[in-house]
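Okay, so here's just one chain, in C-alpha cells, the form predicted alone.
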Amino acid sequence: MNGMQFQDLVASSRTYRRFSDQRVGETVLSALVDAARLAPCGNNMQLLRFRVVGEKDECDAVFGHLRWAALYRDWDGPEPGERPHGYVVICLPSELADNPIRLIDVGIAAQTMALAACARGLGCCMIRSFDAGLAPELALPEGLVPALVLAVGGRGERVVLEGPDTEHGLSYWRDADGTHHVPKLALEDLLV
C-alpha cells in the first residue's frame, strides 16, 4: 500500500451510524481484534481486553445500553434493520479506566480496528456513551470495565466529507436525503 492508498483508506474510514443487512461474523470481529493487538500501546503493557459480540441476541442486548450521536438530539439511534451486526467492546482494568495513557491505548486500538474494518468494506462507530448496565450484560470478568464500544457492520448510509464553511460549522449533520455530512478543516488550517 502506498501513501495515497493509505490516505484514501483513512478518508473512507468514517463513522457510520446506520448499517446494512450485511452480517459480520465473529471471525471478522476477531480479525479486527487481531489487528489491534499488533498496534502500539503505552509501555507495551498490553492491558486492553476485548469482548467480541456477534450473535443477534447479544447484539440486541448491547444496543440497548448505547447512546448514539449526541448532535442528533431527536434521534435515538439506528432503527431495527439499520443496527450493527457486531460489536467489539474494548475493556480496561477498572482501576485504570480513567488513566490517560490507557485511554490513548483504547483510541489507538479502536482506530486500528476501524481502519481494518474499512479495508474489508465495513463501517464502524466508536461509542463511549453507554450505561452502567453494559458490563453486567456482557458478563465481563471481575475487575474489567468497558472503555469503548466499536459498532461494526455493513455501511448503511452515505457519508461525505466537506469543508466547515456551511451554516453547521464543524458539527456533523444529515440532509433531507439522509446523507451524513462531516465537516473537516483544511490542512493549512491545522498546521502551526
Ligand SMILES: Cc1cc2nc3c(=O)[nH]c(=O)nc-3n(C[C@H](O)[C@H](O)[C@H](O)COP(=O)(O)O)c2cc1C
The other form holds:
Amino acid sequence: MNGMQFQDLVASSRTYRRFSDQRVGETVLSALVDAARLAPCGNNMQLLRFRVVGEKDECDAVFGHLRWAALYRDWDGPEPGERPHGYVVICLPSELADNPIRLIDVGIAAQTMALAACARGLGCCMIRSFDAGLAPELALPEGLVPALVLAVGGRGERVVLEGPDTEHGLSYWRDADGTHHVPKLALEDLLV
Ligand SMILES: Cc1cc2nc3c(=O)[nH]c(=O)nc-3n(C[C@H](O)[C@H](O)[C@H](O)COP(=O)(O)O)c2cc1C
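Please move on to the form predicted in complex with the ligand, as the form predicted alone is already shown.
Below is the whole assembly, all chains and molecules, this chain first.
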C-alpha cells in the first residue's frame, strides 16, 4: 500500500450508524482485535481486553445500552434491520477507567480496528456514550469495565466528507436523501 492508498483508506474509514444486512461473524470481529493486539500502547503494558459480540441475541442486548449520534436530536439510532451485526467492546481495568494514557491506548486500538474493518469493506461506529447497564449485560470478568464500543456491520448508508460550511460548521448533518455529511477542516487550518 502506498501513501495515497493509505490516505484513501483513512478517508473512507468514516463513522457509519446504519448498516446493511451483511452478516459479520465472530471470526471477522476477532480479526479486528488481532490487528488491535499489535497497536502501540503506553509502556507496552497491553492492559486492554476485548469482548467480541456476534450473536444476534447478545447484539440486541448491547444495542439497548448505546446512545447514537448526539447531534441528531430527533433520531434514536438505527432501526431494526439497519442495526450493527457485531460489536467489539474495548475494556479496561476499572481502576484505570479514567487514566489518560490508557484512554489513549483505547483510542489507538479503536482506530486500528476501524481501519481494519474499513479495509474489509465494513463500516464502524465508535461509541463512548453507553449506560451503566452495559457492564453487567456483558458479564465481564471481575475488575474490567467497558471503555469504548465499536459497532461493526456492512455499510448501510452513504457518508460523504466535505469542508465546513456556514450553515453546519463542524456539525455532521444528514440531508433529505439520507446522506450523512461529515465536515473536516482543511490541512492548512491544522498546521500551527
Ligand atoms: C472517542 C469517540 C467517541 C464517540 N462516541 C460516539 C457515541 O457515543 N455515539 C455515536 O453515535 N458516535 C460516537 N462517536 C463518533 C463520532 O461522532 C464521529 O467520529 C464524528 O462525528 C466524526 O465522524 P467520522 O468518524 O466519520 O470522522 C465517537 C467517536 C469517538 C472518536
